[in-house]
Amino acid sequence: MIEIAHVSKTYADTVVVRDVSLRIPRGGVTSIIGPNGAGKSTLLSLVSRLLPMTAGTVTVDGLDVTQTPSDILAKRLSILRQENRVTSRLTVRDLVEFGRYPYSKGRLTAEDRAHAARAIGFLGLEALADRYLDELSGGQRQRAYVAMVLCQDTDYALFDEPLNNLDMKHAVGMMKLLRRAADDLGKTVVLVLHDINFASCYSDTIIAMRDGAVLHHGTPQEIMTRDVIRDIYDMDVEIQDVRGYRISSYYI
């Protein structure tokens, strides 16, 4: 379980995350939604200690993220940031194998290579494994980065807008893969998403933020209502039941 207690982040006089307290259960898919500037990505960075907290505590299975040695935390929690830049010319296989660094310290074993091969297969990247990243489309690179995170083989995997650079078909495919990672591999998957319909269809729990605070927290059935969506986004939408899922019409 990830426990977030009274976490805040401020820059000078600007409050970006405001006294957030949450429990993210072990297992399943949890999505964080909300308008631009709500503090979603910042909260994910605080949980993964990519950013220091101004106040509060975060524990992962009882381990305080600010006190736990990096090599121990990196075997428990991994994160894919919204923007990823690699300056070296790497193949897909090279990148994915970086996910084993907490275990191998750069000296890959046969077991490490087997983990990388499984992650490459899970993301359907076998045909691209020996291609260089700068030869790939944006969507192909995004899948390679997700494979790297899964190769790290942590119980908790955090993804900040994993649908970046993906068209409709590949966005659906990515959400299905992340759902499978939770269901078949036993991962706890935490996502920042802008598309509330993907959050509705693939999540067990949705956390809705606005102005740095958690506004609503519940199941898709509880969050996907006209009143709740109006409260989060300050706009009126239509909610429809489609094949058992609650879908919002917000394009017109």
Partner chain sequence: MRETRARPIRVLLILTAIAVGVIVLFMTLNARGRWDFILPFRGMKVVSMVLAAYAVAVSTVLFQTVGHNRILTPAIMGFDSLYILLQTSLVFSLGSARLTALDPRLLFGLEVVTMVLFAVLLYRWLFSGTSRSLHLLVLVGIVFGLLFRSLASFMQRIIDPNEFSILQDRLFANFNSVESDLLLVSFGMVAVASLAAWQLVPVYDVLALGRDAAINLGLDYGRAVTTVLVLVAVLVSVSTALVGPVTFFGLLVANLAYQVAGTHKHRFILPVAALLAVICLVGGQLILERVFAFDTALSIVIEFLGGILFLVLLIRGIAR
Given for the second form:
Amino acid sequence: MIEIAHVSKTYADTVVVRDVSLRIPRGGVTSIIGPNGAGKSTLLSLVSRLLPMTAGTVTVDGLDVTQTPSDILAKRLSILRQENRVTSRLTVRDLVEFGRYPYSKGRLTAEDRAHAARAIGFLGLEALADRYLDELSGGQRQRAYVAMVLCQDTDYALFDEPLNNLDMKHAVGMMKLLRRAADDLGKTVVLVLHDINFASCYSDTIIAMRDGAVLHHGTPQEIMTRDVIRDIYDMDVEIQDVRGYRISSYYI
Amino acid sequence: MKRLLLATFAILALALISLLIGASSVSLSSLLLFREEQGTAQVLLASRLPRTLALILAGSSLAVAGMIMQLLTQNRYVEPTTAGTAESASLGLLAVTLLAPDVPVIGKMLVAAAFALAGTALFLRILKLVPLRSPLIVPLVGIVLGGIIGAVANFFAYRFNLMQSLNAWTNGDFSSVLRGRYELLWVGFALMILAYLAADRLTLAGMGRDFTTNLGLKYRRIVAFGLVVVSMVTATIVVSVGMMYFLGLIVPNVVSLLVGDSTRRALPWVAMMGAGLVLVCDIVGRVVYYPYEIPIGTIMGIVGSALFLILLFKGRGRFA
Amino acid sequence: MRETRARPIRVLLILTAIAVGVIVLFMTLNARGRWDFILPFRGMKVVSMVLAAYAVAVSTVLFQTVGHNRILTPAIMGFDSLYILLQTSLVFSLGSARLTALDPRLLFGLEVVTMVLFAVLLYRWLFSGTSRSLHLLVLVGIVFGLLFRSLASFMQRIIDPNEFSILQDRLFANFNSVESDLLLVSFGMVAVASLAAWQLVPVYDVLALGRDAAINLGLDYGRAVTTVLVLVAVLVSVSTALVGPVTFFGLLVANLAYQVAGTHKHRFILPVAALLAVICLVGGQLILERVFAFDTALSIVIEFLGGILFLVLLIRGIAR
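Form predicted in complex with its partner chain structure, per the form predicted on its own context:
Shown next: the complete complex, the earlier chain at its head.
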């Protein structure tokens, strides 16, 4: 369980995250939604110790993220940020094998290589494994990064807008894959998403943020209502039932 | 206008200090030079006055040259030592010293100016190739280009035992200024007056070719005029007293902070403060390790880079 | 997988062969006189060049890994000049009498420790800024370098001539009279630094992924960066003490290494860069000294080529 207690993040004069308290249980897919500047990505960075917090505590299975040695945490929790610009010239396999660093410290065993191969297989990247990252399309590269995170084999995997720069087909493919990671591999997947319909169709829980605070927290059924969406986005949208999923048509 | 008058008095006061200071060392050297007892008046005329005049002329014209470059490139970090101009002038001077050592000093200056012009033109060509993602890349290119040209000069100077001369050209020093050896600086000063008269056109040219042409002005001619002035000023300084780092960068920037960006209004201030800064640095260099002198190039190196750093850190909101 | 590993190994073998060849040539070519005199004399020279080359190459590659780009190097960021400033300040504040009384090994150690302290403080502060632009960093580094050098030359002016000559001896351990003491201490420093550095080879690969990715993989990022900066400071002290400051040498070698090696794994890049540095330095010296028969102009040639490479990197927009 990830337990977030009274967490705040302040820069000079602006509050980005404001006294957030949350519990994200083990297992399943949790999506964080909200308008631009709501503090979603910052919250994810605080949970994953990429940023120091101004106040509050975050524990992952009882381990305080600011106190626990980084390498121990790296076996429990992984994060994929939005912007991944690697300056090194690496092959897909090189990149995925970095996911084993917390275990191998750079000296790969046969078991580590097997892990990497499984992650590559899970993402369907076998044919591209020895290609260089800069030769791949955006979607393929994104899959390679996800494979690295899965190869890290942590119970908790955090993704900051994993659908960025993906077309419809690849976006759906990515969501199905993350769903499978939760269902088949038993991971706890936490996502920041922009598209509320993806959040609705693929999550077990949705957390809605606005102005640095958590506004709503519940199942897709509870969040995907006219009143709640208006509350979050200041927008009046229609919610429809499509094959048992709640879909909002906010385009017109 | 009142403030400008006040500043003029301040410069005059500094000039007076500059004339009076270092009495013993100057009279010592004048003794050696004239080999007999001489009146103070003659010392004053032969060495002290020329030095003070040289300081004022060099300081003001170099600061104005920096301002012209900043107007033309629309970049606040460009000046003769951040655009390859100064190093090119030294290279030219080295070339003429090696190939035609008997050319009179005015000819040497013209060759140096031609090299400076070519070097600056090369700098502008390279800038066209560089993706300009930030204004800071411009001085970066200029400093490195200056380094490359400086390496060429070093190579030949080393080969032909002229390192000492090259050092003198690249490191400002007014201690050997005497009557008859600084007058070239008046040329730079005259060009500075010319630049003042053309100030508005230079400002317009800085706004770009389309803008200038639209107003019925000949863009290329104005830019060429500006570059010729800058190259000549740089060459006169390199030939007679040696370069001073970042002077043409700091002074216009500080002036723009104080009196704003109108060229016509700022230009007298730039000239004034350039002269003032050089006078102060020279006085410091003469008193700090009295009776020995520290060349102004070294003092300016410290003051110039320190102020440049401050401008980089503090002024980023303004300049970047 | 096999293929990607075969090439770096082949490259390493070829470079090792060339490096050995160049060293053998340097030791034996144009040897007139007694071998038992020539061999130790030239041997000292080669050892000091190899040490310096190795130190420059490794420190540059590591620094670029921490800085996440191919254009920043310790020399460009003013590390060399900082070392010279520290050494001058030491002579300045202690005086030559007390200095010569000190054990040179102890002294060198003292210098390196001070250097590490200053470098880490200064550059941690520079790198800690969350969103400083790369161009700002480079420009600040260059101007810092200039400031350090001006300060050093200021102090050198004030030191009395005797102490100055001692300083000059120490600043540029010229190849013809490398003190064996200094060489021994340098060798010890490099050996210790290397032992520490090679332990961390996998860490560099992770650092190269970027800050967030490195933290995600469980790296103590702040500690890793500090460790690398300490190593860099030690290595730069050694190389500057041995061959003096050369601004663009590291840039040249590191970029060449990435081109040649065919991989970005540090366990290949580091030795490839070191071998290339040895070939360039010993080979360049060989050509200049034995073929063209002039002496220390090598650093000038390197400055020229490195400056051009730097401009090319800027033009191709590699420095973001």
